[in-house]
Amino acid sequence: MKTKDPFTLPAWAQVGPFAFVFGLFFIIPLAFVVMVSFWDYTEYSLVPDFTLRSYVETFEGCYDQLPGLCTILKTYVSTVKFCFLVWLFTLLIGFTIAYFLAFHVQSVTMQMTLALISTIPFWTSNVIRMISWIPLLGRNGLVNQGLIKLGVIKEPLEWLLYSDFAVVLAFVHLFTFFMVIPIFNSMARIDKRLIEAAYDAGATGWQTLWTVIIPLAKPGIVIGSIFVITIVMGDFVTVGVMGGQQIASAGKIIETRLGALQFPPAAANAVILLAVVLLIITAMNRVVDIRKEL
């Protein structure tokens, strides 16, 4: 017969920390913005009412439009448009180099090592490395001069920076981190055995990589694609600083509203963005159910 220990706490009081804080820090806060998203405004103040004056104003003119798309719309279209973009960009380099890490580096020692390199850029700030591009894609840049005078072209080209080219570059050195990490140890708990197995079958390269790698690492790309999505869906500072102030995206609607100190629209525009994000990721949770490959 099995005693229990006497200093093991029981579940409740184990979880309860974790639960308060996250209630504190997330749940209070999330609540509250759902709130004062159905409060009314005036320029002067908030005036706690319930009304979908908020939600209206945002969609307003859309139905209007149709079959066109209305401004809300279209800058909706765009943010997802950069999200898709960032997301595979950043999965085709995390998965590259995590296959790298996991299969073609046999030290563990050195697989941890590689890692902690690969986190180098994150001990310098997100705004340092992002204004770090201008520098290099202005019109007098280095890529620019660089071109020049190797003669591939004779005037600077202006599409390198503030532009959409500007943007998705920025996202994917920013963010690639967030798509290796997990499809790395994701990889790493792959059993070697599957895939020796797999070539003794007569199995080629890329069919060992579609049929036993990627469907065991879909937990880590789906967990680093969440990642991914959820940041650059939310992000307005890369946008406003690589597209020159001239390309808006969901985020830049919100930081907009609230520089308006126009809080209920913000709010209401926060609560939307948050949907279209859970959207997507339950739409992802549809392909691979993360609670039960992990």
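Note that the structure is a prediction, hence the values are computed from the model and not measured. Throughout, rigid core stands for the largest set of C-alpha atoms superposing within 1.5 Å between the two forms. Numbering follows the first chain given and starts at 1. Compared with the form predicted together with the partner chain:
After superposition on the rigid core, the Cα atom of residue 13 is displaced by 2 Å or more between these two forms.
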Contents of the next structure:
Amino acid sequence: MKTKDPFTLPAWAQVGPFAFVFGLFFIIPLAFVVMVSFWDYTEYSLVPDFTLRSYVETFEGCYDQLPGLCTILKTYVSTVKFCFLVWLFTLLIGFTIAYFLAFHVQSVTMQMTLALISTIPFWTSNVIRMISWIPLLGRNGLVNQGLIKLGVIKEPLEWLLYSDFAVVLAFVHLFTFFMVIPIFNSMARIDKRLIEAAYDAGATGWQTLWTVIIPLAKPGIVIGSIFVITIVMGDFVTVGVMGGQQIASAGKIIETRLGALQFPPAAANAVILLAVVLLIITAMNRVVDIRKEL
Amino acid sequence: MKGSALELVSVTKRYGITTAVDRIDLKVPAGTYCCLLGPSGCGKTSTLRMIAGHEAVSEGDIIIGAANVTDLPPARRGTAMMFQSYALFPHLNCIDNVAFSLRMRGVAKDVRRAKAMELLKLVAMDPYAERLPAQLSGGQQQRVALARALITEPQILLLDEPLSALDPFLRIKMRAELKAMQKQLGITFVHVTHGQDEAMALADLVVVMNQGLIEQAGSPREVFNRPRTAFVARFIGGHNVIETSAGPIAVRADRIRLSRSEGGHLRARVRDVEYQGTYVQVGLESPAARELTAQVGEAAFDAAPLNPGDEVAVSWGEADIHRLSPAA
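Could you please show the structure of the form predicted together with the partner chain, as a counterpart to the form predicted alone just displayed?
All chains and molecules follow, beginning with the one already shown.
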């Protein structure tokens, strides 16, 4: 490069459009959310102010109830629990699928076809997809009737639908794809000769997996994990529908407050959620520095 | 470390209906530097990979020392492989790369790192022990790959086109290092290459392969001075293959004599003239032998310069005629 000054017109022109979109639709709204979270409010109005009222109310009673958990903490424990379970299952399933695609499927065309097939869950709307679980998992659904006819169970299983199980199932079904693609991408870049070199050095299949493939697939694993964790932490629709509106979630708190037109507490909860998500992602970045790995 | 002899007994490799390696027999004495030489697709890489255990043998046996290793996994054959472009683990530094196979065997960390350090010293890479492969030059990577292959104290080291990733200058330097290392360790090296100059420079035993068969196996001098077939004569370079009434013959390019006079064994027309320093390479076209090459000493050429288009008489001495077997 002959020019030393990076701030030339073409550079600005290239960065400009996305910086504009990012600023207008992300940075500014986020700044508003943070600002509003410190406002005061009454039943019918927002009062510009600088008060911690929304935060204080959110955590009301939390200290008194210790070691018991107050509502907000219980909700976050439940959301983080879902998050962990979904992350674990999507990682296990996604890693396996990506491994199969990268190392067992020989032709690139076939790899692409199979990767596209794993996008099928996205071809229908979220609502329809979730409703279609009902005839399958319901009290008189396909699974229960099938198991009863086979004589495996006598009474229908109640925990199949409107339960933690159903929530995790729906999430895993939906988001495994977000793990598959980045992990597959990382794995596809692994030189096949490295695996032969490991075999030549006497490594067993598992040793190769642990010492060669997983370390080299780490960037993909982290990116996929960030996708899954941020989506699950903020979701309230899936938890609501699949949990039969009986399971609280961090997103649901925000939605309820918004429904009641209590914008400052909604904003405060959004800020708290954002902080928790950032905390998780920072922790993961500690394990793998993706900026370095990319 | 001590080398072992290697023996291939009618080893065959088939992929579906194509035969990559067709019942080859080969004996490589212990401590030999053996080069498998041939054009791409001749079966040399398949042969190496079968010796290494990375490719199943369709038929035949591979014997290392006194043991039949045909069905053993790579790590139990007493071989180690140095891969094309080295296949160093990009996430591990040099010392962990070298120590890898000991780690797989469950050797304690300080023991295996000490051993790896010894090998890095052997290849003069100990100052770079903590570097990642991406931070090394091609030649340095090759040394680390060599150290990694040697840590299991193999009896036979298998090298898959080890010099092809290097630029020409470094290639000559590293090939000298490989040869010196083989002499120092005294183990058997089997080195796959498509470069005849590489094979000539390194090998005690050159094995020329073509279409899944061994065309000729012998010392570089034998192969160069007495090529068995037209293929070997052409592939090894420096030869002209000429059809005569008594069958095909090979004549070394530096033994071809050109003159403007009448007579000679053949008439030919000069196609191109290339100055090569100590000699001048003259490309010739002749109806009798498609193309011919003559290497004329610089002084001799200057005494009777030739230009493209000139008609010349081509001749050679009776002693320089080498008869080729008519097959192939």
